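In structure tokens, one chain follows: the form predicted alone.
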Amino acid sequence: MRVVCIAAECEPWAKTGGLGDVVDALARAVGATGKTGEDTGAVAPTGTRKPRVPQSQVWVGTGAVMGVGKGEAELPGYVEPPVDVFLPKYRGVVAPDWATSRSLAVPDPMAETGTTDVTLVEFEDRGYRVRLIDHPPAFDREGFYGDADGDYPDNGWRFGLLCRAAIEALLTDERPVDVLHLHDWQAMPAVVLRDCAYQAYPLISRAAVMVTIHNLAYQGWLTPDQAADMLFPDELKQALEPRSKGMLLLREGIERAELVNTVSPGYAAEILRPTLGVGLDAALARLGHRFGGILNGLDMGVWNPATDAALPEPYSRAEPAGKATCRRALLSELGFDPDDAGPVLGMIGRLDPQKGFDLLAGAAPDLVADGARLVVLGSGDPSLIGGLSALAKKHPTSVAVIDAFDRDLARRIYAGADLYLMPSRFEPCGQGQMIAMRYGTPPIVHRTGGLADTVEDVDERPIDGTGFVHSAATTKSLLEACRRAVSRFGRGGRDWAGLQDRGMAIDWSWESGPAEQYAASYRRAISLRRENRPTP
């Protein structure tokens, strides 16, 4: 089975958030599954612990795997990676020494001649093939999506060019594509092009499309003029309704794809309702059984306190003593008293209203009065942590606010804090709570999306609880959960150690379930495309 991913981000080459992590980890895991030829369905291996996920929301696909076709490399014993990842070559993206480059002529509505030359930079790494689209006018810019003035107005052209270049590169391969896996709105031009520009090219038109929505709040709206920068007139006539006021790229992907998923079963259920559907709940509901949720995994090698070089001392579930050293070191680094036994609550994230920093700001004075210490790390809109910053100036030995993106400090917070905060108003999946549990730091989360799928409230489920869950996105609800957590931490002993141990025992790896669920979904998408593909 040949899978082609198109995305705006992929760790470590281009990343602003969780999208990049997921695209990389999934490509590696699915690539490994493809190479071994395993077909084990969506059941985690015996002996692993996974969170409770409603199985009605998880696909177990059916249908035979399609052949990979022609175009195999001629080197003896060489096997092409089963996964390709296309992404832009943004400013600062550096290809490795072994990368190859070639020129590629790409149809372009913005070019005077109708064609633009781009450079295709290709290399294999991490178990899959990376294919960078290098075109400085489109991608050599200050930001991936915009600058200080907002989103780039020509994003439709930019990401349309990415998708068209990817398709043209695939045509030169002369090897059939089984699945186009498109991530978020930036990749949606690919399915529009499949249906409106490449119907006569079986290498592309036969491909099934699977769309993964990482965050429904970002949808890719184009005015008619912006859509005309992305599509030629005949393509635009097919894609755009005559009376349409524009094109919503994510809606196009939802309506044209064989399968659509999001990154947790809980979020999949939530966005079918108007309250969180952001105007697309009806379109998703119309998909019926073709829409569902697959919970993200976690790279268990990258996130491992036993091997994490950023920590002052390694530790593990079997030998957890080093966590105390990490705690003392973090407190000393922040200017807090390392001998103070009061609880340390950490929070890391993008400064966005979604993440609930304002809820913590409202609860913080009471928490500090109760004897807790707070450490907050994040970058973005500083106004969201204004109250916390003011509190930090008033209580410099109890509150620390670091307005920055610091990967190593984030790791030290995961390891050194006693409790981890994720009061997100909504959360498609989230990785912070998984990392925190991996590092023996019980999370405090809002009961929403992937947070509800991954964290069990220990007061509700004393035997297998892994953290603390609050039911409303309010300061009062968060404060109540924090006080429950602080009280349990204060009691310590075997009860607290057991809570930490249960979190550290969970196998979040992509290989233990999500990768197989995606592989099964690919097979199902292929079957649906075979049944419904129009004749060119």
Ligand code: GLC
The other form holds:
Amino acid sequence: MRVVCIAAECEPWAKTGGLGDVVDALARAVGATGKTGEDTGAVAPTGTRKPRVPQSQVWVGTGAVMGVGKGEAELPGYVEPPVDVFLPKYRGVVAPDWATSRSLAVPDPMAETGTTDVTLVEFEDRGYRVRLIDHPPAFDREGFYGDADGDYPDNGWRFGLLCRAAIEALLTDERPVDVLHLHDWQAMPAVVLRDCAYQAYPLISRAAVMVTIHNLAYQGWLTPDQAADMLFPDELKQALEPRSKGMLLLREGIERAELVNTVSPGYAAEILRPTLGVGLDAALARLGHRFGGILNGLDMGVWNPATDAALPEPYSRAEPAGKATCRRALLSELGFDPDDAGPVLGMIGRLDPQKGFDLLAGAAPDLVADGARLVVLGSGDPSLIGGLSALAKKHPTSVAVIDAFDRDLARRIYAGADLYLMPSRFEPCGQGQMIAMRYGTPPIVHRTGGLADTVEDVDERPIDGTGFVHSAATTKSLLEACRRAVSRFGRGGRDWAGLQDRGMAIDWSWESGPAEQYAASYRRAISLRRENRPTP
Ligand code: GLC
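Requested next: the structure of the form predicted in complex with ligand GLC (the form predicted alone having been shown above).
Below is the entire complex, every chain and molecule, led by the chain shown above.
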């Protein structure tokens, strides 16, 4: 089975958010599955727990985990390493010494001659093959998707070029592709091209497409003119009819893919309803059992307090004492009193309305009055944390707001805080809550999407709860959960240690399930393609 991923981000080369982490980890994990021909999850260390994801929802439509539809044969599960990952070569992306480069002529509706030369920069690293599309006019820009003025108006052309260059590169490989795994709207031009431009090229047209939606809020809308910069007139005609008002790339992906998934079962169920479906709920519902959720894994090696070089002292589930040192160091670093035993609540994230920083700003004055301290690390639009910044000015020894993207400080917060906040209005999966549990820092989360799938409220489930869950995306509901958390923290003792330990015991690894679920989905997508491929 030959798997090819196309994405706009992949850590460590290009990342603005969780998408980059997931594309990298998935490429490694799926490739590793292939190396042995089976699940490499091996034996989980004794005492570890599996996340209690509601398995019955993994594929929403069928109620079965990776349910196989009528007539769909099971295929052998060998994923051929290495997996390919196509990525734009944005400004600042540096390829290693061993990378090779070659020029590729790519059909391009924007080019006067009809083709544009791009450079394909290729190298193997981390167990997969990175294939960077280098074309400075498209990708050597200030931002990945836009700048201070908003999204780049030619994103359709830019990501269309990425996808077409990827397909052209695959044609030069002369090895058939079994699965094109496309992440988010930026990769959707690839499935439009498969269906409208490359039907006569079996190396591509035979490929099954799996679409993964990391965030339904971003859909890639193109006006007819923007679509015409991406597709030649005859392709456009096929693609747009009967919808000629423009092109919604994510909708194209949903309607053309063999399988579509999102990154948690909970979010999969939510986006089938109009409230969170952002206009695509009906299109998703039409997929039936071809749509579902697979919970993201967490790279347990990258996120491990026992080996984390950013921490002043390592610690682990077996030897948790170092967490106290991390806490003292963090408090000193922030200018807080390290001897104050009162609760310290941390929050980290992109400054996006989705994340609920404003809800925290609403709850913060009461929390501070109760004696709690807050540390907030966020990058993006600082106006979203105006309220918190003002509070930090007023209470410099109990509220810290850092407007930056600082990987090491983020790690010190996961380790040094007592509680971790994630009041997201919606959350496709979320990674912070898993990291926090791994670092012994119980999370306080809104009951939504992947957060609801991964955190169990300890007041509702005293024996196996792992955090605190608030039922509404309101300041009041968040404050109520924070107060429950703070009061349980204050009681401390074995009860608190047990709560921390249960979170630290969970095996979130890709090998514990998600990698195999993707491999199984690929097999299923292939057999669906075999059945349904239109004869050219
Ligand atoms: C997006 C989602 C986030 C998810 C990540 C990786 O950033 O907002 O919830 O964890 O993608 O799939």
